[in-house]
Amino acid sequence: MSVSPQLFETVLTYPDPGMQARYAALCGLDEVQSHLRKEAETLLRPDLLEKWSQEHHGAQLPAIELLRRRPPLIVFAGDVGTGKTELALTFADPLAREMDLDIELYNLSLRARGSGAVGEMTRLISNAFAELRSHCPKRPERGRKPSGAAVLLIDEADALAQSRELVQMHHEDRAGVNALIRGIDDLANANLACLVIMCTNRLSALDPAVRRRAAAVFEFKRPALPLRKKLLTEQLAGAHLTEKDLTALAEILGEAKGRDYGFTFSDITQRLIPAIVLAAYPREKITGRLALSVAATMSPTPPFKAESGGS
């Protein structure tokens, strides 16, 4: 589908085999994935809640209407490299398969912030939501499923939705946040089969009005020791590393003297494991000693720190 590159980086359509494989490769997010599926499914298809209520309670519970009226906003918050964006890009694939729907994901461009000209940021954000609404199917009458659905992904959301409580915030940025909030409210009022996913490294930096509208907030953390070991065991399966080797490797990827944070998921999967493989290729095999020596030369990505004056 052709969309304005000034508004959206890409538009992805699900189901998609590549995204299916990437979603399956996510590790350590089982609880988040399960809860997210329920939240997204019931926001897009309240008819499933109505069916559940009728089957299990013999009536439509008043609570169902409360769930129907929630703004379609979900926030992913947490440290860098913990899987927020990867889950945001891939979760629509199993959802599309399970609900038997075509889902389109619109990845909002940070160019939507504009150049700082008066009114530009507000106009771009308003246009992005208007274009999304024009492509998004309505949720049908009670008891029926929609013909399709859409997801708006806003990565690095604090760049667009930073708290208006900041004293030094520019007027144009405040107006942009207002436009963002109006866009979310308009989606809810229009009763569209749509979700907005915001990813942020700084939950506290998001405007309180944005946070209040979130149907759910998922917090992502760096992997603890058991998860680090599981990740290494899965990705280095067949290398015949011993239990002792894997445990030692997982341990040095955690907190250490002089730092109170360990390796992120992406540190392990995108940097460490490829570095271990390449250290052995093409003439050696992977050993515990080699893996430990590679890990010893690497440092984890530091946690994201708010800029001075941020909330």
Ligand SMILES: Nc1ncnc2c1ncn2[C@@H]1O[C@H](COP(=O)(O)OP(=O)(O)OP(=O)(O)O)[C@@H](O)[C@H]1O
Contents of the next structure:
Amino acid sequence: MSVSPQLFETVLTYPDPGMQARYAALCGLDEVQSHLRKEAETLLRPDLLEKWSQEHHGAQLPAIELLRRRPPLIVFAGDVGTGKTELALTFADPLAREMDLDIELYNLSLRARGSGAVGEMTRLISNAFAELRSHCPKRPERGRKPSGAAVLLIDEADALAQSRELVQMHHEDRAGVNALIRGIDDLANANLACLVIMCTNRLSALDPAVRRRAAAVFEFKRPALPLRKKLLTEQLAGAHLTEKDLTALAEILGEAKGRDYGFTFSDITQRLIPAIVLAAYPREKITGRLALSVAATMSPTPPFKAESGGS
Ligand SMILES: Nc1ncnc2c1ncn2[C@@H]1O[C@H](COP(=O)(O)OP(=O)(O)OP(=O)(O)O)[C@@H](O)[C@H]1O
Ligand SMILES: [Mg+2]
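Could you drop in the structure for the form predicted together with the ligand? We only have the form predicted on its own so far.
Following is the full complex, with the preceding chain placed first.
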């Protein structure tokens, strides 16, 4: 199927075994994952809610109609390197398997933000939503399942959906936010089997009208001590580090004197653990002492400043 490369970076299809493995490798997000699954499943397949209502209450509760009419928007908000993009790219896999549907994910291109020329952002966003609507299957009227579903991923949505209240916001950006809001409303009205996922570092900078439309907002945080230990234990399994070493290692990755934040997931998986392995390779083995000495030389990525305004 052809889509405009100017609008979408990639179109991914699910189920996909690679994404299945990446989804399974996410750690500490169980609550988000199970809640997200429910939200997504009922937004894409209201027929399952109808069935539930019938089975458990012997009637169609009016509430089902409220759920059906929600704008299909889900927001992932939180600090850098905490799994927002990773979950957004992989969650459609279990969903597709469980709902027995093919799902396509359209990854909105950063280029869709336009060059700032008058009307360009608005035009690109409107076109992206129009293209999504043309590809996305309808949700069938009652009691039946759709023939497929689509997800629109708007990653790093800050620039696109930042609050129109910000004084310094350029006129063109405001028009872009309006186009985004209209796009989301149109999707809801068109009754399509479709979801929009927006990822942002700054929930507070999201336009209130965008935020209000979200069926759910999930907050992502840096891993606390038990989770840091679990990550290390899993990734260094077989290296025979002692409990004591693993605890000490997990502890020094936390908050410390002079800094009120610890390591992010990506600090641990993409920087620390590879550095520990390379410190031992090729002649030594990994020891607790070696791991601790590597960790002592590293510092965590500073948090995204929530108060840094709109620039
Ligand atoms: N919960 C997690 N469990 C395991 N690994 C994780 C988790 N979260 C993040 N990672 C690792 O960190 C990498 C970066 O995560 P991701 O790109 O999802 O961060 P992000 O929240 O989108 O950050 P940013 O706000 O900077 O875009 C992932 O590819 C993965 O290797
Ligand atoms: Mg990201």
